[in-house]
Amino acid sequence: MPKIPVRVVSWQEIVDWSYGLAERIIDSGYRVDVIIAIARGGLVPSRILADRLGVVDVISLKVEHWVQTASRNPEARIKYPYSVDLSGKNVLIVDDIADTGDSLILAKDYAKRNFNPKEIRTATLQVITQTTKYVPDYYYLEVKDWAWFMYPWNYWEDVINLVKKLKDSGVNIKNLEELKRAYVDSYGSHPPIDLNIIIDEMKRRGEF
């Protein structure tokens, strides 16, 4: 079994899941006036949902929780707090996945106290029912067992961090072929970006 199970998600899956999520929101009868994207993971799904639902107003809240691939802070926090008047508006808070639920809980509570909306509902592309303490009002896919989902807007960041984890773990890696094998053995999937290119980028950043 991989030490950290990694599931690589494609752009087409994101589009399909977002459209499927939008249909569930439409079927519920909830008319969304404002979408609040939880940055960073909720930004792309929010824009696709806004297009499909016909929502013009999209704002965001920067929630820090997962600071590095498969590594999180003990507590989620709002990094750049602000206030805005959303009186009389139906709000939809969007994130990519509810794994612990902490980001959604924090964002919903913050928006309720600082934005004064008429109603708040939450939505994610996925929910990991095994680990989350909060199930959003809408989601498209239920995940039974925890995995790290590598979304396409995170390919570079995630692969670099996963390579760093291999380096820091003390695994004896002598060449690129051994690195590729160790990556697949540890994460159970192939990297979506060639590791030659990843190493070059890490060198450019002074991280290898």
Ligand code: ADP
The other form holds:
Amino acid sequence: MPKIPVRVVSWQEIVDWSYGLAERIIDSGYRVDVIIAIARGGLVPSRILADRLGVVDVISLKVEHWVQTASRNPEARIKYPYSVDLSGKNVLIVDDIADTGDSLILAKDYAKRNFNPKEIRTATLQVITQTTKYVPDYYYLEVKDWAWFMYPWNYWEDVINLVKKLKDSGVNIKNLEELKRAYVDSYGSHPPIDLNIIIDEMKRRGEF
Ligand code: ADP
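For comparison with the form predicted on its own, produce the structure of the form predicted together with the ligand.
The complete assembly is shown below, putting the previous chain first.
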């Protein structure tokens, strides 16, 4: 059975961490003109930061990574490339977490080459110092021991992927009690959505 540390993050934590991150940006004196949200992980933090910082212009870059829940893969690319003129603008690139750092490295390099901004800085809610190749200019929480953070905008996708991993390792997912035990044993936390509801959703999606 897989052993992956999973930590469930609440909506309230996301708001608190985003506000905390905003304070650090404010304290540094950096005046942000445009936020670039890395999709999808940076979308919610970007919107909260925009509100707190008073930023009207929020755009997005879709970084594609062949990442399945709780596994890591450094392959990253811009899925829908485009150009826009951001000359004279102070830009802030935002993501949820720097794990490998690949998404941020890629997005920063892409924005520099294609958007022509005055300055680019980067921000994430969390940074895993053990694994990242790149430390963002601003972050709120430093993670010492690697874990999979189950963000509230990803509950369904993550729990489904984690159940699939159990299935692949031979757990009988039709037996709900066995599934629940295996889930907690493998991931060290309880699923934020009942597993019987998850199974129904997997059936609806044709993934059961
Ligand atoms: P980066 O390290 O720049 O964030 P990754 O390719 O490692 O790039 O991660 C891409 C995305 O995958 C992250 O923005 C996040 O949404 C998700 N992700 C990666 N690692 C984790 C993790 N440990 N916990 C939760 N989500 C993660």
